[in-house]
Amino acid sequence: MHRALGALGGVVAAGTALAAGYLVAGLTGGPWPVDAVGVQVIDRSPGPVKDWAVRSLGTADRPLLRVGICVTLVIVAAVAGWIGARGHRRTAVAIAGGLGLVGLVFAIVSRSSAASTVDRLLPATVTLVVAVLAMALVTHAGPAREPGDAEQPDGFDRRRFLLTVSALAVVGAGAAGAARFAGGSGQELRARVRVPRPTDAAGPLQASLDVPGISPFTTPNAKFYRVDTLLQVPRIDPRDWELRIHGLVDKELRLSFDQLLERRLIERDITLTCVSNEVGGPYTGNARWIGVPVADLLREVGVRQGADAVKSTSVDGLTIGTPLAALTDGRDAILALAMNGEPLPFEHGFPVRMVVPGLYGYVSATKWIVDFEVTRFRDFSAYWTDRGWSVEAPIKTSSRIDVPKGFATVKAGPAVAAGVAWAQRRGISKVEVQVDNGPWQPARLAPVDGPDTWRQWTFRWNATPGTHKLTVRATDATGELQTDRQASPRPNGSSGLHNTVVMVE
């Protein structure tokens, strides 16, 4: 009995030192030390391991990462808690001081700066004395020895444990009340923030198709894909942001947020597409964005011979590099400040994130990017080509069926098929839809955006009872067609055909 009572104790103990650091967590804008374990588990997983995530799991894979580190928190502090039961009690403390730890390197070594030094430790330093503490309070506190139970510890006391570990719960559950109004939503910050109104505003839209269940044309903020490696999402004060822009330049340029809406500002539909997307997947989506274009501001500020590429950081760190080509040849590469009409959502890089048409979200869509550097490709290595995706990766021509759904119920008779396709910085001049093995034909396409955004088509056929196959096929504004060559995503981009079976009844 005491051994089950010493477990409770020792989840009670982890939990309560959990709850300690969520609040200090959101007080201060620091990592909570789960996060900061997880950031560094998603930093180390082997590539495919990651691409398993990513397709298996989508948004789910941080909650899931963070409930299991969670979940193997307990379970060892329950055995800590089982052990100290059984009398060894400094070993159970020890093991509790050891998890606090291990928060606290983690902590340490964080590619975050997102937070000052003492912001950053401050969280994983009161989990680990909580822990310690917590776990030191339970062990020494339990039922006193029962008849017949030899083994159970001198000086256990069962009503001092029931209330020293009541009072932990307690305590432990205000903490992680308090710390859901803590951080705040951080709403406000977003809501000082005016959508400017760009010196070269996008015309209106008019590309789209009315089709039930089709992908719209503009994809709403709340259902725009996000792939990123972070727990915990940044909320950055505008009026702390500040873009650093710097390396082979023949000067170098700090602006503030407020600098940066004073600038020439364009407004586009562009098309953002992650190179994670398996063939027919989810993550791409289109956006109205507002924003500056970098071409203005490397202009400004000189770019010295010799550089071919740009490594801008996120402010957790991450670094991406991209050809100084792209964002200098004419596209709209930009720094967006607004998306659909509202300033950038904070999990899609608010306040500043850069959007560049024509290449995988990996080497040109750094969200909550704070510093750029002009430099050349053989003198830094970003953070995915570290491992193991292509240093340069243009978006490839690709085609999507929304509607019918995979293995959909359909009536006989006349039927829609519908979906998407884009090639970004080429665009879309023609859709083929193929049923079963029979001929190609021409699908319908929606109005012509411009070469940066997806297009809409929609098919028409005769479905006839039975079991049917479509497969959808595009080709880009240059005349190529789109590769029927099945590759994964890894290293540069999938590709390959999207088709989808339906029941005809």
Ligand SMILES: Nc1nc2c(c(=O)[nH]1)N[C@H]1C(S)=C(S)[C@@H](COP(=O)(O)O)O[C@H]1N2
Second form
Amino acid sequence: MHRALGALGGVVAAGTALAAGYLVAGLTGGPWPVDAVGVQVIDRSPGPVKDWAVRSLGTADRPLLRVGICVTLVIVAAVAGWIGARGHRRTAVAIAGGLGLVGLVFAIVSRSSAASTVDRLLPATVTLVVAVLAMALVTHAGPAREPGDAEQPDGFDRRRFLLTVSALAVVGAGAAGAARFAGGSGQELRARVRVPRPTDAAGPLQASLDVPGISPFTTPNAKFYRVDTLLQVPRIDPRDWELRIHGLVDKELRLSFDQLLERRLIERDITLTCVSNEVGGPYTGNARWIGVPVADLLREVGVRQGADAVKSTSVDGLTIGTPLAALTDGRDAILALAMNGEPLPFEHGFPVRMVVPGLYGYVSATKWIVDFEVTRFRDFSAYWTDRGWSVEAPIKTSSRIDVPKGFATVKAGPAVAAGVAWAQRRGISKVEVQVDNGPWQPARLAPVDGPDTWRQWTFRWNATPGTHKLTVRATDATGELQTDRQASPRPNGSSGLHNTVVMVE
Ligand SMILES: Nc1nc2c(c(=O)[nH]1)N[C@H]1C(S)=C(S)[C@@H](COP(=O)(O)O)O[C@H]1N2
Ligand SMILES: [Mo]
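The structure above corresponds to the form predicted on its own; please provide the structure of the form predicted in complex with the named molecule.
Expanding to the full complex; the earlier chain stays at the top.
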């Protein structure tokens, strides 16, 4: 019995240590050791696991990774507590120390947005110290002081043990509770930013079709897909933010957030797409961005001969490589500071990110950008390129059926299908729908907003009882038809036609 209690003690010790570390992470902005481990898991996962992780990171599996790591820890801690209750107290404490050390090592090698080394290592250090102390405490609380004591026939002082463990649990819960307030939400950082009026504003929004279930032309910020490799979203104070523009340039430039706001600002609707998006998938969204044209900044610093790339780095050290040509060929590549009329949400790169029409996010859309180096592709390799994705990746013409959803039941008679199609930089000129193996029929298109956004479409058809397959294809504004050749996302984006099967009754 007391061994089971010992295991419980181990779990409480681990929980208290993790809670203490979480609190310190909230205070310092350094990585919680669990997250430091998680980021390494993400960075080091092999191909398919990585693809899965990246694809699902924006959704429920981000917490899942944390939960997985915590469950593993708790199991080991329970075993340590159990061993401790069998009298091997030093071993139990050593295991706790070992776990804490692992966290510290991961924090040392981790990509982190923490401001200083102390901030980066403090959460893991505190976790380690609390883990050792807490494990020592619980493994010493149980064993009876007087062997053979009549009240403790099995040599285990249950009362003292439970008191100690309860006290520890209260401390842990207190730390966890305090952590919720410690870092704050950081929203005051965003609230302080006043989004300036753009020098060159976008026109009124008029490209929107309103069909129930269709993706709205503008994706609300809260619904915008999210893909990155972080468990802890950076909360950068714009007053501390600085962008360094350097490399193959005539004169280096360091820009503060206020200095960025003083430049020429353009407002544009641009549809962002993730290379990991499967045919028919959700990892694409359209927003109205305000930002400084990258071309203006490049002109200011003077690009030297021989440069063909920009290597941009986010605050956590992740790198992205973008062709210089895409930043200077006249398209609206921007350092964005507003998204749909608000400062960027933290999840989407606050305070500043890059947005480049026509390129998948992983080669262009650096969130939390802090460094911008003009360079040559042959002189570096970027984070995703190191993981098997193409160095250059223009967005492929794609179309998606939003309604009806796959395997939906539809009433017989006149029915509506609707969705979106995108071919950023080229624009969409035609969308067609095929019912079963019938002829391709034109869908109705929303008005053109610009070449860099998706276009909504609707299609009326007469639904007859039975099972039917709807397939969609788009033609870009250069007249090129979307390919029906199926390709998976890796290495440079999925292709193939999206279809959906519906039951008509
Ligand atoms: N710092 C940083 N920026 C990043 C990424 C990242 O992992 N880290 N992911 C990129 C990828 S793969 C995509 S598709 C877009 C997604 O931007 P969103 O999360 O705002 O939709 O951001 C890009 N910028
Ligand atoms: Mo992406």
